[in-house]
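Encoded as structure tokens, the following chain is the form predicted alone, with no partner shown.
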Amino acid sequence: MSLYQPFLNHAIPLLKERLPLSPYPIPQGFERKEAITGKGKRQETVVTTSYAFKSPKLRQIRAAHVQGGNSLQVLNFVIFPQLNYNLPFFGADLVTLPGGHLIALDMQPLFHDEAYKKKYSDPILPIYQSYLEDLPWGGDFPEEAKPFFSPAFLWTRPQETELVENQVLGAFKEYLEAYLNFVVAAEPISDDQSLEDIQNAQLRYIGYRAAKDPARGMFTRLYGEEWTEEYIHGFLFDLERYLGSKC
């Protein structure tokens, strides 16, 4: 079993238990994609599998799971709220490459004012702090990315796979449970200015993530540029397409 399959095995049943889920359309050709990399004894089949759901308060819940042997394991799991809720995004980027593990886990904020921070970041800080001893700060990341993360951004580069299997999985479970509590409690927003602010904040986030997607190079090498760009803009970060279809 892949390193990150247990994360999906936990998340999907939990989501189904806590929320009224329905399928979110996955464009044709993206449900599953395979490629062969390397030569001789180093040859590996790399499989990318996509999952997607929605619920009344969540526009898109989606995962991209890449399995390519011991040296390539990726799970990108993101939840995008409906545009009439000021919920943060849930984001988990779990990456294993030949050089080691890269873990990013957060409830990525729409806004940075004190009221928003108090509502959505402060309650998560005790969870965040409880993992810092085992999962220390992962070091510098781009200045331009900083507006998209919360004070409870768990960013770490664990050396041991055992830490991923135990502490990272534990943090993922706690963050997701806390996020779903926020979702259940969330009330819809109705005033026009707030709705405009929410849409603009979501578009900024999606625009940044689509432009800077670190998986672009990997997917392009595996599956080609055309497939990759359509996967990024037509599925992974599809808000602009979604809004266009509503017009």
Given for the second form:
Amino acid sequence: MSLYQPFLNHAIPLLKERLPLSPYPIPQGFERKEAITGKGKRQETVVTTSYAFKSPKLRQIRAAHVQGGNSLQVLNFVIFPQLNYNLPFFGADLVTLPGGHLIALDMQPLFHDEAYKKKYSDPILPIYQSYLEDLPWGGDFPEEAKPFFSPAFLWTRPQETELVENQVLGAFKEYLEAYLNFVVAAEPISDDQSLEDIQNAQLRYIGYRAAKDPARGMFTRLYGEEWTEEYIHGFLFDLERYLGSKC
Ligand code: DBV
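Let's see the other form, the form predicted together with 15,16-dihydrobiliverdin (DBV), since the form predicted alone is already up.
Once more the chain from above appears, this time first in line as the rest of the complex follows.
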């Protein structure tokens, strides 16, 4: 049973149809990783599968799909723009744990000025508002994470799986469609100051997510510390590694 497979089955073909995609290298040992957890009847195999692509305007389009039976299903789907575009990140953190579902879906902004908000948040507020009734605000989350979210941050903790299969999938498709329209319309940035601002904003976001990845504990328990740290810094949030390899 994979709750999030339909999300991947929609997103990857759509991206391939709309953008000139090419493969993004997935380091050896990260394409697929398995672990057996629990004992006896409660034994469970947890499989983590990685997908990655790139395009002329998008440095990395990547997904980590964790399938551990009914009590653990995760799809973490993040798009990182090339550093010469001021596009927001597309961020989807879709998590199913024994206690219920945790859904985080957003176009995560590089900047918080009015012009940026008008360009990349206002156009999707109607989509955001259309889901609020069924997918109400999920309550508290880390204060230090707040600067990384937009006014259209769809953050919800539903109990009902049907809401994930229907409303959350619908929101995911609409946010992705809107993001693709932003990508197609995006023009490259050439002035040095803006390029520096973009790189700093990306490093801030990626630095925070790599350092505070809420999945660190889960991955470490499943696959060990060494594999986990390399997966986080060498694949999931790899901009520092990418920049280091360039100069
Ligand atoms: N989160 C990831 C990756 C994951 C992942 C790569 C592949 O960034 C899974 C796996 N996220 C994951 C899991 C949990 C969360 C929680 C397993 C549950 C951890 C637990 O409760 O045991 C959005 N993800 C969260 C939370 C938020 C997000 C807000 C709750 C954290 C908390 O309450 O402490 N997206 C996530 C996030 C940022 C973002 C933290 C920060 C900028 O953009």
